[in-house]
Partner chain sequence: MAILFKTNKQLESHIEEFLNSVSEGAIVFEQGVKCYIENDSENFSAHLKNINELENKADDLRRTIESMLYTHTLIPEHRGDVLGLLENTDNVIDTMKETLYQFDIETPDIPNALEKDFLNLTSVSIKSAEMLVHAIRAFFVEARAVKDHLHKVLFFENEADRIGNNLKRKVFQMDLDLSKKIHLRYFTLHIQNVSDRAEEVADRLAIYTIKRTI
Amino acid sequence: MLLIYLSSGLFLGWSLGANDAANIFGTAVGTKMVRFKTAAIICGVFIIIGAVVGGAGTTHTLGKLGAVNAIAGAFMVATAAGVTVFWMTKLKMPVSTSQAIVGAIIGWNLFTGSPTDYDSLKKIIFTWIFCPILAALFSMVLFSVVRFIMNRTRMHLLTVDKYTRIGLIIVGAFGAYSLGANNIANVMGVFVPVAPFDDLNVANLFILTGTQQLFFLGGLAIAIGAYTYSRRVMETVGGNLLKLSPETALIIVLAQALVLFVFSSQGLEQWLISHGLPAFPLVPVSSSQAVIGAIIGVGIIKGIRGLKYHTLGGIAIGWVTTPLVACVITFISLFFLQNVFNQQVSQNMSYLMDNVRLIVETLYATSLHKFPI
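Can I see the structure of just this one chain, in the form predicted on its own?
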């Protein structure tokens, strides 16, 4: 029964791989610099590594938004988010899995009468706005630096082509790692408090905790989605929004990877805090928003005349509607799951409204502490 419930998280992971993961190599594939199969394999391997090694930080933040405390409820939250992303993927729209899972969690909160931590929600919504802006800033700076170097070095075109291909693969691997670390919370975060596995000793070499096993399964599902169904979205991101050169594609992938990294790295967060600097919130952000923000940044530097506003408008509509659709689907589905199939979608809990945030943080921190990363 546990595996049946987890299947929704795996489906969401597959949907994420088919949609968000495509953005890691979309520009590289769209410019014909990297073959699709090569990109999908590299993407899958490093997504799994990032999910297992660095997925704890964003999972904790998402858990504070709403602690789904019954496995049937977690199943439906993940299913609703997965259906929403899959539907948008069919429409060839690079939407945000982060927005889908947040909308689904809020739908669960509304149905069960559980409070929503609005401080966490405001933090998450802020990152949705700031993510493409930061990606645009990164790409503008990187584009200016690369253009300066190219003008000074005057390398042969074949040498530039060789270095660009290598760079796209290296940067794509880094981006895939960052995606796994940042977005695994979207796939398996709702299952951490309710469906942990026992620790697993792997050939007496290392131990996989229960949470890491969940993240491994989710990362594997993302990898399969990237390999089997991501070409359609790669075409939208890689060539339909702005005509890209191979060098520009490299800049966009790197800018997007840096954005995902800064919003998922606990090490960077601790370093900034230790030096008295403001830290980036550890929040799952959208690789779609990051890569499109990076493309817009390059478009601004190049004069923005080649930017296709019709495509951009359609993508923006998808961003707005995704959390709303996921929220509605979750609410309706929970009603049928509870009243038709007699499944318990939530545990009865008493909330003290002045201490809601403290209660949720404590519950979620306990689950992560029990199965540490």
Given for the second form:
Amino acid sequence: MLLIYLSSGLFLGWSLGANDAANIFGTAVGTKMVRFKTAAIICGVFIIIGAVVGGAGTTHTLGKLGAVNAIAGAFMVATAAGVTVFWMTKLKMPVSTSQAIVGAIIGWNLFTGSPTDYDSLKKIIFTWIFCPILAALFSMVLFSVVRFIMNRTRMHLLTVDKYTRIGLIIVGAFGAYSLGANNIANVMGVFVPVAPFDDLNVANLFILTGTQQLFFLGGLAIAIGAYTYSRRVMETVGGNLLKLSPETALIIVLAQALVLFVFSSQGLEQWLISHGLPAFPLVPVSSSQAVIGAIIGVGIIKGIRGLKYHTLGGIAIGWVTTPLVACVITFISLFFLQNVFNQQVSQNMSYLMDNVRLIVETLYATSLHKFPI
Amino acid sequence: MAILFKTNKQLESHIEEFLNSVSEGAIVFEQGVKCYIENDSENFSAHLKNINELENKADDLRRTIESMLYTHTLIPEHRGDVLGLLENTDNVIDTMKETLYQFDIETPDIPNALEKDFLNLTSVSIKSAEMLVHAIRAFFVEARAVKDHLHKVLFFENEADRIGNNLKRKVFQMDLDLSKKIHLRYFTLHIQNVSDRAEEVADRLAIYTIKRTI
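Having gone through the form predicted on its own, I am curious about the other one (the form predicted together with its partner chain); can you provide its structure?
Below is the whole assembly, all chains and molecules, this chain first.
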């Protein structure tokens, strides 16, 4: 039964791997700098490591937005997010898993009468807007530095090719790690409060917590998505859509990886806070939007005119439409799951608001009362 | 990965050797024409043999480079350009070899009054090829410097045209049989062809360099 409930999250992970792995290794594979198998294996391994080691930060933020506390509810939240991504992709609308899952969680909050933490929501929305801007800034700086170095060193074309290949693999691994760390919350975040896993001692070497086991499964799903289905996406991205040179691709992947990293690293957050600096919020962001931001950054430095404003407009529309669609789908499907299939989609909750302890009995029965069949 | 690095090194040295062959070919060509004009048949034959070997070597190297680039999928973004570059540069040394062979086969009778002009034309024409080799070397290691050499290729090509036209004018003003005049005109054109081929490569190289600069 558990696996059936988890299947929606695993499917979401699979589709995320199938789509987003191309953001990391697309140009490298499309331009034949790295073989697909090499790319897929590196991608898979580092996504799993990123998910297990660094996935807690963004998951915590999503948890604060709304703690889905019944596994059937979590199942439906992940399903609704998955359906939203699938549907909007079919309609060729810009879509991101991060935005879909946030909409779906808010849908659950609304359905179950749970409060939405508006501070977290504000933080999340601000991060979505800031993400492509930061990616553009990173890529502008990186591009300028790389161009400066390449113009001042006499490197043979073949030596550049060699370093670019190594760079694409290393940066790709870092990008995969960051993707795993940042986006695992989208895939498995909603299952964290309801995961029934006990701590697992792995050969007396280290202990995997229940959450980490869940992240491992999610990471595995993303990795399988990357391995089984991202080839065509990679070849499309590398060969047709973006037409980036391998050197520029390296810069763009690095900029994207850095953005995903700064929005998911608890270590960096603590370091910044300990030095009295403002920390980056730990929020799942869209790797595709980071890539678009990074490409625009390089375009600005290169002085390319005629930015495709409809692409930018598409991103902005996606910030609104994706969560909205996911929210509505979640709300409606939770209604059916609860009232038609008699599944418990939420449990008793107690909230601490200011100094008043407010016990809100949003029981299964309460929900039934609100939405009678 | 280690194999890839070794292949890279081998390929770098093959490209160097190829360019050396073209550069040496230009010197041998100039020496060959000089020996022909000075009636030094022994050295002329030696230069003819030498340029033939250099041209064959350049052909072999070009094929090896092509095969290595595609077998090991190296520089996927630029290999089409590099191949185009090498194939067209190969035409330059081919033209030099063909011209020297034509001297050997057709033995044109060059009047003493025109010897200096023919030597001058050869010297300027091969300078264009030499500058091209410099530009190609720069393309591989320092793309920004390519244009510093390219404009010299174009300069020497124009200069070769100017000297060639003057030479042809002189030929047709001389009191010679028309057949001789036409024969000498052909040899002027053959020598000019070297700088024309170099100019063709230079035009391609200018575009490849824009693509190469990030």
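Bear in mind the structure is a predicted one, so any value in this text is a computation, not a measurement. The term rigid core refers to the maximal set of C-alpha atoms that superpose within 1.5 Å between the two forms. Numbering follows the first chain given and starts at 1.
For residue 128, a C-alpha deviation below 2 angstroms is recorded between these two forms after rigid-core alignment.
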